[in-house]
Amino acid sequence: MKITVLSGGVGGARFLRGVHENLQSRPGEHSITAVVNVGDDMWLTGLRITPDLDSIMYTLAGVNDDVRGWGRVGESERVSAELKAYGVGWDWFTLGDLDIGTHLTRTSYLRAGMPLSEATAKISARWPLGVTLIPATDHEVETHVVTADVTMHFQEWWTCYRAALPALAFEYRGSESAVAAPGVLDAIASADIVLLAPSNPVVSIGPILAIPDIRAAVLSTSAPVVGVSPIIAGAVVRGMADACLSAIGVPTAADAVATHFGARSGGGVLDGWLIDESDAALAPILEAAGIATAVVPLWMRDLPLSSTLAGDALALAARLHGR
């Protein structure tokens, strides 16, 4: 079974892991291929960071701090305090040793001329991740947030800000004449199932499906396209989701999400939707949207549940696919 998912970081590396230790119990050759968000991506202090790259990396490769959520276990830190007392760089952005260790690796590929897709694989070649790892695109794609008095780097608002600063749009620079990475594009043609991963919608998701020819080819592709809900019961699993759904009008709720993204039917990209058991009463408003939809619990505290709702995601798709 070929399975392609489209993913942001924290949420998205849980549920990868929960798809690559599913898979695992199933008879039969499995590859799993994560086309990965790049508009949270930047050029910081001569190095090119990319947040949701490496955080699916990380926790494939079991060296992530589950603690903070982002980057490596057992971090120091000493680089970014050299780099704060130096006045360089953004001193409420901090990177662990280790972490830049990874960037300075993949700023010496990229400045060698090497694209970011085959950077990304060289570095990942590390770990037995056991998932394909491809940016969504080797152009430089970076989300922008527009508010009433300046527009900033989506990391800016999010990290430094912490997204208190009422958002009125999201600008994905770059995205309108970015093209896929190679390999992007027969990962979701050859798929047998596409999955949305429950990625932050806006910044996430929003990001890689603003990219013209990955857009085409999910809206065209014969495998079932299936998304998880990262709304649970009205409310962001992780994050500050609702603060993006807030401005561009989508209200913080599983059928809000869904329709937002909209049916294949209609000229949407999903066929299939997962919503957690504490808004089972909103699956009649989704089906009759067209999207079907599977009422499941949505939360990831563990890998086996991680595991368990990456089967229900695959079991929803097999009902489609024998439609």
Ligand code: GDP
Given for the second form:
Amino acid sequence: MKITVLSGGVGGARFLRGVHENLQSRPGEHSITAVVNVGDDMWLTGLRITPDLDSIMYTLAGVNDDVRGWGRVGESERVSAELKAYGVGWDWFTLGDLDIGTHLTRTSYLRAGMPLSEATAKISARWPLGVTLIPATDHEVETHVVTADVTMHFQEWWTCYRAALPALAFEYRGSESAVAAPGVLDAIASADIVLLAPSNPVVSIGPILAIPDIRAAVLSTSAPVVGVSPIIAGAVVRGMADACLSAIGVPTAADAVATHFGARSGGGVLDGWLIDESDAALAPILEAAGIATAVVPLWMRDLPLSSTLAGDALALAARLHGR
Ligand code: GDP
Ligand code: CA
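Switch from the form predicted alone to the form predicted in complex with the named molecule and give that structure.
Full complex below, order starting with the chain above.
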């Protein structure tokens, strides 16, 4: 089975671990490709930082900090302290020493003329991830947030302001002229199943689908496209996605996010959608909107639960295959 997953960082990483785990127990050959958001990427202190690619890589490699929720386990911050002393970079944005090793490696590849997709392949080859990571695009498409007074990089709005400055709009800068990285369109077109991870709809999945040829590939693939709600019982599971959704006029609700993505039969990107048992009452609304809905537990509290959730997504896709 060929599975392609559109993904953000931490939420996407948990789900990808579940997909990988679930496929281990199934007979046959399987491959998983993650098409990863680059909207959070930025240049900082001369380094190219790619938070979502790194969150996935560290998680699948088992070297992530599960307690803190991001970065490397056993991390230290000596270099960051030096950068602060020099007044370089953002003093509220800490780069761990081990993490800086990854950024130095990536930046050296980019400076040697490699596209990000090739640099990512070389970097992630260090660990047996079981998932092929491809950035959505090799172009620098960065998300910016428009607030009443200033427009800033998403990372500043999210990390420095904790998403507390009301956002008026999100700009996926450069997305209109960007093209998919090598391998992305084929991974979507030739997949048996395309999954949308339970990632932030606005700043993780949104920037991927804003790249015109990726959106077109999702619209036209013969594979069923099934998404998992990042919203449970009207609330985000982790993070501040509600602040992003309200900025684009979408209520923080599992059905509203699905209808925001839209049914493929109506020009949107979804054939199926998974909602939590606590949202069971929303299923008829979604079915009426042309989105096949499965009601299952959506909390990925541990690897077995993530694997079960992935299995539920694959089951809904299998049900849709014959349609
Ligand atoms: P980021 O790029 O690191 O912010 O991570 P993602 O965009 O991939 O994922 C963030 C989203 O994952 C948040 O909106 C959460 O609501 C969602 N999320 C986190 N944990 C869970 C979970 O256990 N179950 C579900 N359904 N969603 C989750
Ligand atoms: Ca992210």
